[in-house]
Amino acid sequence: MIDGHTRTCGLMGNPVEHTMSPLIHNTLAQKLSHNLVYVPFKVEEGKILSAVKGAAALNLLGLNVTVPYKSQVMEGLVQVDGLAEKIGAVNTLVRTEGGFKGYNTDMPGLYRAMSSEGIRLEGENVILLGAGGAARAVAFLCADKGAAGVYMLNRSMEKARAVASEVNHKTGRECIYPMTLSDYWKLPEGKHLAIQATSVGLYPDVDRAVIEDGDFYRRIHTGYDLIYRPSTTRFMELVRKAGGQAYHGLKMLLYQGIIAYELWNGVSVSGELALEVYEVLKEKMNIKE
């Protein structure tokens, strides 16, 4: 119930309307019987920096920050964690004196979730399939997790190599090699993790992969999708043609919504909660799997 005690928390972003953080959250607040209460705010271009300002001056708990402010918003924050400042992107906002504090908790959430599966980053090949945004946290992620290598795959060279010189100097390891895609079969031998972090077979362009040649299929022992939604992509499909394990972005999605609850509430949610949750965002979003 809703009172002068409760606490609020919530996402800003543009758009916001079909996020599925608040189910995360308030689930979270029911199950630990917390006072808390987590909504959507839609904050208009040029605005996040007062936005910021506002939620502070409110009182607000905590916040995530979505598209297209990730970056943006780290202008108005006293402090940055040190994973969030190196990818240079913030989704989580921590309530501490004088203002927020920044964190990223998209890259610990997919650790989370991988591990959760029993994927393992330590020593691996990896096989990363992108070079914007979201690979190139991925392949933060990679180099600080202590990855063997990590094989860039993109469309543009320019711009795999941009982002591997980028994250080999900023993690001082020289880990990250760039290749186009078409260059996937100079891969070294065996079967190996392969990360999906481009946008290619999103909803509703969900018939595409971004490399459709089985051979390249056969080198992947088990293929980890960011896309939930449709929660088999075709990346997935192919890569279970080939005889690989695959698995979509929802757990992600989940992991780093707990983690911010987490920061938030100074609490650590169990594993058998965060299953408890994903029942219920997987039956929300209709995922039979």
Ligand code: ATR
Given for the second form:
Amino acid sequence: MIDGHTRTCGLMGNPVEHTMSPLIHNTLAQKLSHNLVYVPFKVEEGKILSAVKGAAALNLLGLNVTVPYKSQVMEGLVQVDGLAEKIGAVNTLVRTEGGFKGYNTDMPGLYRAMSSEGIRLEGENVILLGAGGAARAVAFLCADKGAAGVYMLNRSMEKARAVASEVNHKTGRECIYPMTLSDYWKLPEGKHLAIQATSVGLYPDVDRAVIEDGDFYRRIHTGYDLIYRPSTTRFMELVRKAGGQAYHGLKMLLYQGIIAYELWNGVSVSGELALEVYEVLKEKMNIKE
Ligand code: ATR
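Please move on to the form predicted together with the named molecule, as the form predicted alone is already shown.
Below is the entire complex, every chain and molecule, led by the chain shown above.
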């Protein structure tokens, strides 16, 4: 019941029509009996900084930020968390004295999603497919969590080189190794975790994977695709065909929301409650696995 005590959170972005965030946050609020609503705010080009000011003036509890404002919004904040600063992207704003502090919950969300499946980064060799915005953030996460080595395979070697050198420099760890897609035969012996962070395989381009060769997939014990539409990607199929475990990215979406909710409300969401919200999300999106 919305009343005089209701706190408001929301998502700023453009477009915002297809977002699943209201479902995540309003389900959490309902299950935790918090008097809180979460709504989408479509912010037109050039208006993100005035939107942040307005949100502070309206005493909103917290905000998420999505495409295309994740880096632009940083200018309007009083503080930015260390990981978000390194990545250069903020997706969550938390109230502090005098304004909002920015966080990146996408990468901690990925980490918690992987941990919930028993997947570790610490001390592991990780195969990372891609060198775009998403892959760059994953590279920071892996370096931050103490991965032994991150083999960044990308179509454009130049881009992989630039991202690897930036992440190595900013984290003070020389653990990201840039490679081209066809160089996978140079990977260390044994089976590894692979994180799929290219846009190949994303709906409607569903029947492609960035590498098709079965010989590559024999080197993977676990494949994690950041894509969740479709919920079984070609990459996941190829990992499974070669005997590995494969996961889609919907739990990452879930946990980036849960971590934001925890920051806004000063609570911790249990693993059981997270799974209840996950079921609601899967049902709404008609995802079976
Ligand atoms: P995002 O924000 O989702 O990471 P992006 O920054 O545009 O999007 O990055 C897209 C990634 O998918 C890049 O790694 C890109 O490879 P290049 O750097 O070589 O462009 C990769 N990618 C996109 N289409 C591809 C294709 N057809 N074949 C191989 N890689 C592709």
